[in-house]
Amino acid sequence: MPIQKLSEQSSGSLEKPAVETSVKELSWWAHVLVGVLFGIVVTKAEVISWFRIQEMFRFQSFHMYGVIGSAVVVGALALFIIRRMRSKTIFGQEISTPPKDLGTGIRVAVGGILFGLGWGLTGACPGPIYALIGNGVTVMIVVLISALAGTWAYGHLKPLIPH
């Protein structure tokens, strides 16, 4: 039976049908067990661990650029498959990959410059913050509050920035 739409049914009723239900609930499922093995796999391979981050910024140890290293080309080996293959979504859409714009690359930079600046002196990229708060270091709380307030910041304060 096909997903249905809310304004296509036919009986009137408001409630939403139960394979589109069920579709959301598993997708649901499906986010929070991908969530739990990240952060399952980023604990086991230290990858939120202060004194890794710290080694990588002061270039005492691989494991983080070797960690990073792969999963950039994980991820453009993926990216190169899915192009090649012309892969669909579940709902049958083609993914597509639009090219970016990178203008002159300063606000690449700068921005790259801030989450550096944000990485180094937190010790958690934007992933990791909640497997930490899940191994119980609760002051990343503080962390995870902050990022999410600049992030709205950004998105109130975008049309003011130049492009």
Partner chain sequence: MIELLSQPWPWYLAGPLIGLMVPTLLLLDNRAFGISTSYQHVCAALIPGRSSYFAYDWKKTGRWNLGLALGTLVGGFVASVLLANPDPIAISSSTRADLAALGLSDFSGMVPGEIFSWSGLQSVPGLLMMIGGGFLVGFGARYAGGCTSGHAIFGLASAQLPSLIAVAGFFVGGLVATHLLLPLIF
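Residue numbers count along the first chain shown, from 1. C-alpha atoms forming the largest set that superposes within 1.5 Å between two forms make up the rigid core. Just so it is clear, the model here is predicted, and its values are computed rather than measured. First, how it differs from the form predicted in complex with the partner chain.
- The Cα position of residue 99 differs by 2 Å or more between the two forms after fitting on the rigid core.
Pass me the form predicted in complex with the partner chain as well; I've looked at the form predicted on its own already.
A lone chain is what you will see next.
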């Protein structure tokens, strides 16, 4: 009797995770694929270029404003449709858009300015840092390590700074 019970249990617990694991695996590869497409687009639109970022911050070309502006419009339209149709994910989950934390406003204002200083100097935000390494600008690995150091420092200073 105990043996039978054990085998029942084990077969039951074996099957379910196996299915869940393959779905997880599939969705992970889907994210990699979405990332590949993103990496191609940001490379071909040259938004990973320090030169293009300089052009933007000097107001000497419409290119970057066009990219970001049209991305926001298309993203907003798609969100509107998703909410209107009460769409679910392809796995049937509910879709929600998590609210961004305002805090007292200090975290977004000061954090935003610090990020902007870094964006202006490196000409690369977090996504483009990855894409530039892929483009063969290997020295961007140093920028990546430095950005990780900044992330690490933030994690440890978080309780001490105003948000």
